[in-house]
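Quick heads-up: it's one chain on its own, the form predicted on its own, in structure tokens.
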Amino acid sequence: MDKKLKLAVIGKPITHSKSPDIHQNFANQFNAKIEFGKDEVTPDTLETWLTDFFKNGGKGVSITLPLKEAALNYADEISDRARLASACNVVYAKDKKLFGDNTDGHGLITDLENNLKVTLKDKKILILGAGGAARGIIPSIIEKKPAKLKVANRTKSKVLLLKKDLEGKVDLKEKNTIFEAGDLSDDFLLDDSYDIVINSTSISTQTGESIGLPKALFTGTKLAYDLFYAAEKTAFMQEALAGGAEKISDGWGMLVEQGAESFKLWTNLIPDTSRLLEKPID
């Protein structure tokens, strides 16, 4: 790989992201040459901002909120994962062509799995919720058939959508999963108790503020997991450790892992994630 693969991350916010230095390190495990950048984009800025990317020779870009369900439709196509989570989180060029992918789930599922020593199956999880993020998440998650799924977000019609779209994607009796949608409100969290409980929205981290989340909640839960990475706990880990919760973690271990699977992706190489797991980038 003699050329430099020009590379990027987008989104807003954006200054936070260690996308940069994360595809440094694995680029250096094969003393390939990689130029990575990090520009802020919205959903309006999308389109224009790609057709330039492309056509100045960018290979591939790593796509963040608030923009991974728009970033669907510029692709020329998309893979099984970005069609069931109708979102996008990675977009490169092959063959002439744009491929749009969701390595979210896999990131995922591979921290969750591999680095914590989780398992899914036959378990109780509640995703907060229904964004791109959340959308990148469930599809990889039912497929590891938990026994119940439960989705709860500010806007209830958000959510429904949600449930509409993936109902008309995904078998969830075949997977022995129970699937349901609903709003923040006490009656519908707290109608049962949760093994997992994922946080997929970005409020604790963009603002430092609270869900607002009951602390009886997290009674019995074993972990809480938020997406999103920090230096310091975030709001939604501090709410679940003193609601309770056995075990707490951000989201390095998945950006890590999800980072890895677009590297592969862009360079058809696979980097080892394991240094950057143990020591996360300042």
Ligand code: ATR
Second form
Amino acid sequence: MDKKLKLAVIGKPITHSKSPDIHQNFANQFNAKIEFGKDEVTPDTLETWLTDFFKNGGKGVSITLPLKEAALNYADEISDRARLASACNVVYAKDKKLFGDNTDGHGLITDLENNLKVTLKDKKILILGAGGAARGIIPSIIEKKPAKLKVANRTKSKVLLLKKDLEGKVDLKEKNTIFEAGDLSDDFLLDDSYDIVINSTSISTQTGESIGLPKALFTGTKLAYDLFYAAEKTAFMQEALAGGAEKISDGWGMLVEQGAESFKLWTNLIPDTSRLLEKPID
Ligand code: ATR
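Could I have the structure of this protein in the form predicted in complex with this ligand, to go alongside the form predicted on its own above?
Starting with the chain above, the whole complex follows.
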């Protein structure tokens, strides 16, 4: 690649995004020249920003909160993974068209299976939260045919809506997956034990607090995974450890792996993620 590739990450808040560093690391592996911008963009300014970016030779953009749903409207073609997740975390130009895709689910599954060596097939999985982050990963998890997937959310109506949407898109019977939706009550949470518990709620990022989960929730849990990345253990990770979870992880590996998949879409190059996984960028 002789020409400098014009890339960017957009969202709000965006100041602390590690995407520029991650992609620079990937580019360096191939001596590829990139310029990687970081812009604060809201749903109101998204269309104008994308139009300008691609008019000015932009190749690809990583899309983060709160733009992932809105971004679905601004690509000429949307991949199946983005359609199923109802969210787009990457838009890129190819053959004079704009493509929207979702690499979050791929990032999570790669981190779980390849890096953390936890397989999902026939497992019992609990997801806490039913917002955009949960919607983004659920189709990829179901693809792996867990025995049971439960989603628990503070607002029950929201998780029931998620269930209804999902049943319209995914054939759960064909995957042999039992899907249940409920609230955060002990009755619903403690009705099962879980191999994997995933936190997708935004509480720890907003307040640093935890949901206040029952300790017994983590009995028999092999992995408690927080989708969010933080320098310190998140409140959820601490709760899980105290409850007896065998292993905990934050979402750094998912961030790196979704980035690698996006980089591949932009450049056709497959970066090595191992160095970044070992040592998060400060
Ligand atoms: P995201 O796109 O990051 O998922 P979101 O769509 O705003 O953000 O969803 C945030 C999720 O965190 C929701 O599931 C929310 O629960 P509600 O649907 O009841 O709002 C959950 N959440 C946020 N703060 C929470 C808290 N204090 N306790 C429990 N759940 C919380």
